[in-house]
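Just one chain follows, in the form predicted on its own, and it is written as structure tokens.
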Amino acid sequence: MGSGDAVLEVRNLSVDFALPTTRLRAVDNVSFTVYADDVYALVGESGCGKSTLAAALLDLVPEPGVIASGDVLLRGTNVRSMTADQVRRARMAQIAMVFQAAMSSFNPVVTIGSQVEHVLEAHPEVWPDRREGLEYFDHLLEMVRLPGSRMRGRFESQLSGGMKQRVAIAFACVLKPSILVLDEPTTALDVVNQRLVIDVLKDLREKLGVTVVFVTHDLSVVAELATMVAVMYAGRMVQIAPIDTIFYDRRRHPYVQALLSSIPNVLQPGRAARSIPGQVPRLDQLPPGCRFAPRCPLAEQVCLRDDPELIGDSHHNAVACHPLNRHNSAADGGQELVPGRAVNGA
């Protein structure tokens, strides 16, 4: 669970989509607080808002996709009230974003090392020196497991996907940001590069102090790097707590509780996993009230009718349940609950 100083706060953000006929909400007023020695994932299926999320913290949402609403600040400066040349310095410089397509991130007629001075040209401000930028990046390349200048002569298409991926990460890193943003670091990778990104990201955030923010749908990984986690459903956050709550604790979220039923289990060799029943809505056809509850083994009446809000308890445990905050408030004898760190930094 973070202390210190708040590094990313993200307040009641949304974001819509403008097609020719309607206007959809894949993000829909989230709410979290970052702080500098957490490793944040971002947790949810396919289609839940999780990526889009990502690419807002950077003001990168692609069109038609637009921020209808909500702040973003970088240690306490709104990203939305930048001006264009402002928040493209922020990039990199203080926040930067490993993309998913990390296959597909560098231009293949340009060696790395020409890509990489193109980045240090355009920011003299953090390396006035080219040269000693370019000796930083050879640096993060041994950090992140390659073989450090050898790399910078070469093409993407002479690196295999994970040494694509790790030349990803040690680029976003050249500018020295505090937070690094990575949608999905391991997806397409197999087992052994998997496990070497995440040893590699642990590395970065013990030896350059960088803040880790990751969306990913693999609890696996989720278990191994976070320390705090946000659970996202149909855009929206249904669970926002400590990653030893979200794995042990008994007051989970159902939408998680599934998540995690799903998951096949070697210590139980004879529990199938459990897949969860039905889809997650598509967002011109989102239900009244909880968004999960006709997947929900627990809805009732008040869930098909209201939105529930998002409730913290002492231990910063954050749910969006009507029968689970209702149960915990019963528990603590009907005293007022305390919100969750994780919701306003209290």
Second form
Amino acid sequence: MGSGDAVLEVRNLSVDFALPTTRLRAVDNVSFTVYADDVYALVGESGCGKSTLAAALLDLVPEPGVIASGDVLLRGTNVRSMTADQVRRARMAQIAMVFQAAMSSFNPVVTIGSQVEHVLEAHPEVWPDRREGLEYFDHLLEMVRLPGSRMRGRFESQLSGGMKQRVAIAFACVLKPSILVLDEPTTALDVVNQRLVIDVLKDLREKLGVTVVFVTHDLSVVAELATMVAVMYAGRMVQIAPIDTIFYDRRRHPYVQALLSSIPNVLQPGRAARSIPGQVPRLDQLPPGCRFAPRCPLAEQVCLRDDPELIGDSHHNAVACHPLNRHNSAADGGQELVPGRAVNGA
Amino acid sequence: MLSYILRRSLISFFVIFVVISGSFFLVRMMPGNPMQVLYQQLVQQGGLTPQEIDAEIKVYYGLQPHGPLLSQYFQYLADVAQGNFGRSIAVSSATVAHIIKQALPWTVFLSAASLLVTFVLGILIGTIMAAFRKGAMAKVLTLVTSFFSAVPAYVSALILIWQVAAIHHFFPAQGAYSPSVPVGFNLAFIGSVLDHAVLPVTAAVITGFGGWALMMKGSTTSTMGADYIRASKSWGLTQRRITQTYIGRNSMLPIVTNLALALGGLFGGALFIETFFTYPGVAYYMVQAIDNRDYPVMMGCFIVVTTATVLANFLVDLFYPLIDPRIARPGGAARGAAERRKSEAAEQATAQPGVAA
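Now show me the form predicted in complex with the partner chain, since the one above was the form predicted on its own.
What follows is the whole complex; the chain from before opens it.
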């Protein structure tokens, strides 16, 4: 896992929302690297900053959000030092996005085919001959299991939700991007269409060699699709690790542990799903130390005081947690942590 | 499609029929009648006893209203169906058709000129407000447009008549053209018509442009916040393309609807404007007819206004699908939906047998 070239590198990225009275930091000092053959999942609860982070990759944070600091490197080129026109050209040609609102991300009064043409016209260097671009789009449509040429004459309103999501995915690939970013690709779809979208993404990755980065709160989709998982909590990255570490290794961040415990287990029907006590802190009322400390069963005094750093190699296991990191540095064993001097009780 | 037009035409005729019937009885229910209006006029002139006045009225009209209201109604319907709108009661020897034929061109000219200026100015200001919606200028413009859209037409008309016409004599405040110029296609006449149109048009624009501007601003702002605008940015489209095809076309949709409906209003004329500027349009005659209880002229004007509005609505329904494909084509609506369901089902069955099964 994680071999190949680094296609996307995010370094110390922070995104602020400038409100009339305050500035809220929605994404706080986040770093991660995506390699060519990763399927990268950004996981977290609503409001943890994962969608904002995805949008920040191509400077598409909706107002009043602004990138406060940090770098985004596309195959080594810093997006943050590009001119506006260079960023425009990189959009979709290098990183293509499928927004959470894929259902409404097409212009309702223009046919899908015309919108493909608008894209081709804006990026003449990718498909100098527009006809070839359109044929490639038909080919992509077939790859996402839709009847090719027939979709082009349609309007967005003539497609069902599941069809729209797949058309949006095919659409995003038309300029052969190296990275495909999907925000909640399976949310708002029924299970049949969820399955279909997951299969389609696996296919595209295999056949087109596109690196898939997706944002989700659904751990079952992560289990199906991802090879790398980055978990966010209240604007911070709390753990980055390969999928197996997240699901099978016990050295996970207490928040990740809690997330996993909140999923009902079909193999152990007797075991009830547990919700995480407390709430995600508001961005204007962040606790001083670790942001998860007030809800954490392992929290100690140091957690309430000091902000933990993300320590470790993300290809192995990088965690931002005081007790866990102390434990890891003491012995690289696979033991589950026993709450010791926990302040919240277990 | 043809059956749709037929159906809509029948509905339109029905609406016109209902309005004719309703206004026929409403008009008759108004206190007073043409005889009483004449009676009052003669009383005010003085010098006549009530008996003499009664006799005068009978001589003047040479008739007594006869027949019950219901039979008058059916008679009127039969006349209208044959294109006969009757004669004016107040203006002797004028048929209603003749009055309307004379008044309509003036109304259409004045309303069209007002609408054109109002619309262009409103859309322009609205677009500027939406484009620079964060700046101080947009705040000022919003305030100004809100203020003007709240000014009633009679206030703007009165202020213009008082300031521009009465005090400074910049433009005439009465009539459609100067009586001293020969009527016809000559420079003096056209100049006089334009000269006389300045104040009424200005009065209409002052009260009208604010509404269009605020509508345009609202429509554009909400379109700019749409998901597909953000998506189109992520596609790396040029700003020009996004503005034209993505923001522009979508934000114009509600504006086009309103414009089409405003076109229906062209024939009704602006009540206050035409009255204040004694502009000889449909609305002017309508108000006069109401004052004189001139039933046939009133009814004629109502029919013109109603027909124009109904026709405009009909045309909007007919042509709207061309600019907004989400509105099903007339007659094609059911087929479109069925087609979608069918293709979806076929797709599920053939493309992913594993999943569908």
